[in-house]
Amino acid sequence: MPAEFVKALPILQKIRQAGYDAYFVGGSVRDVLLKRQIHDVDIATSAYPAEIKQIFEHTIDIGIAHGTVLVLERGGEYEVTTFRTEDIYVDYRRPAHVNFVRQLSEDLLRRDFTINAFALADDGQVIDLHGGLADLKAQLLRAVGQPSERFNEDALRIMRGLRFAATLNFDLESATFAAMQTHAHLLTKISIERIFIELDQLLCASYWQKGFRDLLAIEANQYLPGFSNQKALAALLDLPSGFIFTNAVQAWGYLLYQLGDTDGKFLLKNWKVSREFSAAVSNFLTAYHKRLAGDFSSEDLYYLGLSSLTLVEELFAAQNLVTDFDRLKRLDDRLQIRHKTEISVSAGELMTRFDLPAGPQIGQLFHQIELAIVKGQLQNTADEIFKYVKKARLESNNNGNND
């Protein structure tokens, strides 16, 4: 068992101590046997959370509606969760209502693929009760029992399976891939906020292309804002067997770049995702776009970020298209400063040591000494900008004169 198995056993044993079953489940176990790194611990018992309650001194309800319970016990937090059943789902996403069972098997049967299906008890016995082993070693993605329940019941189920296949690089079996196809309308029920999860993971997994290629099989992408483009998605296909994108603003900006979106606005709008990564994205089909018309240049540097123009010339190395990552180290090294208010004067100082007023005109001349900063053609020091000030000065008071 790995070090996280091994530092919650107490918890498990501490319960069947109790008199009730309890075992490790869900992608964890799943993850052990494929020797993939964990990241959360599961457990699954027979106690109801009032039982649990009255065994463990440190508790949260967290989700008690649905059976699960967070114990603090010997320095970590563990979710433990009353076996159940599913009562009917009202809304392509969740039950109604959820029942607690006693018996473990009732419980794996609400699973949604084979794989996630197993339980791993205190001893190391692994509980197959759906052939998630023969799948496992078949790398296959198989749902638990009919397939067409499985994504009625929860379309998100979905997403998830694309995503499992692009993480894990399974093949989807047959009759789930089908049943995904028949019932990938059903997305348009589901808050864009959990697709986005899926889709985001799916694009930045080692095996994406696998992933996407089975999204525009059965064409889950035309009940997704935005990606009725078929041709224009697969053009993402056409990328090096083995790419992996660098990141997520990479991912969604090449994605955006190839359905012809130029600033990114719409995945603000359309997916609601953050401020901050929209701006990110924008960035990007910004820097993608003026890369394609020629070198960046110290400008670009500085309002586009060396991020975002390191992601643009790595997607045209894979693209064998001509890169010129020097260039940016060169740029990013003679860049001066990042942001204006690195300038080493203040607008308030330019006004007083120059009787300037306040108003627009002050904005633009603070403006020009940025841009002239950037380009490297004033140094960013106080004395030389003073000089540059006076000097433009000097030269608009002649010109007005000339006039």
Given for the second form:
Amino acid sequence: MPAEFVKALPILQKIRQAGYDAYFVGGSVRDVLLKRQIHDVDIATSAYPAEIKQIFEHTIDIGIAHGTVLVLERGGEYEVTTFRTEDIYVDYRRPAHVNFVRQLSEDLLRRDFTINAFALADDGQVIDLHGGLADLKAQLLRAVGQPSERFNEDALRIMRGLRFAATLNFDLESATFAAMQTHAHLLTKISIERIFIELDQLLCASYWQKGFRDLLAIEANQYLPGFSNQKALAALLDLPSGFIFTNAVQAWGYLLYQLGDTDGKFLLKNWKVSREFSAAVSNFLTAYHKRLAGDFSSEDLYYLGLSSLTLVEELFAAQNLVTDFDRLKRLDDRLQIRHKTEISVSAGELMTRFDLPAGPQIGQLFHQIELAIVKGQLQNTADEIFKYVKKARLESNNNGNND
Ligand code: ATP
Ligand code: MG
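Now that you have shown the form predicted on its own, what about the form predicted together with adenosine-5'-triphosphate?
Below, the chain from earlier opens the complete complex, with every other chain and molecule after it.
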């Protein structure tokens, strides 16, 4: 048993001493069996929430309606959820009711995939009522029970399935695959934020090519905003096998590039992503197009950021296109400012010094200074900037006189 479980054992034991059943369940059991890093330890029990609250001194109600109580004990936090069944799904997503039950077997029945339907007892025994161990061994993702019913109840399971294929390198069992395909249209009923979370994890996973290929095979893309161009999406799979995206910006940026998007902001609005994420993807896309046209300049670096440029260069390298990481480093070493607030003189100081009126001209002048500094034509010191402005004003006066 890994340390996380050992640490949580006293919780199981305390519940059992009070006369109830308790097990570790869910993804952490799966991940232990796969020898993967585990994150959250979930506990399932026959005790009702009120009973759990009697057993432990410190608890927080985090989801009583769904049977979940947070137990605070020995410096740890543990989600303890009563065995439950779910009946009558509304919106293809939320069960209208959950019923608390005393039987573990009923709880395991409601879980999505066989490899997510294990329970682990405090003596280390694995309870496997749905053939999950065999599926783990065969690296198969199989729905618990009737696949069609399960995806009809909750279509998010389709995205979860694709995500597990991508993170675990599992194949979709054939009936599960067929049911995912049949019910993919129900994805339009699922909140886009939840779909984004799953697709994002899929794209960033080690075996994203597998999950993404499955996604296209079941044509789930037809029900995702802006993703109807199957052929363009399939071009993503031309990346060399085994290539892993560095981060979500690179993955989504490259995906939108394949879709022919030059900015990305409009499409990502429909995905309801954060403003920061959308801006980062947009910078990536701009950088990608600039790089296709030629070398990066110091202005590209300044306006788009080192991170966007590096992500682009990495993708170029993956495709065996010409790259120049040293150039990026040189540009970065030479860049004097990262933001206009780092300019040694403020617009106000310029106005006082040269007795300039407020207005658009001062903005233009300041922008000219910024650009000259970025291009390395002007030293970012007050002296040099004042000299530069003096000269620029003389020149513009002379030009004026010549007219
Ligand atoms: P992760 O490693 O991402 O945490 P997980 O399998 O633990 O994966 P969670 O969302 O943490 O996923 O859910 C914990 C468990 O609850 C799952 O292993 C599964 O048994 C069950 N579960 C979660 N979501 C669903 C769902 N939509 N339908 C059925 N069972 C679900
Ligand atoms: Mg989990």
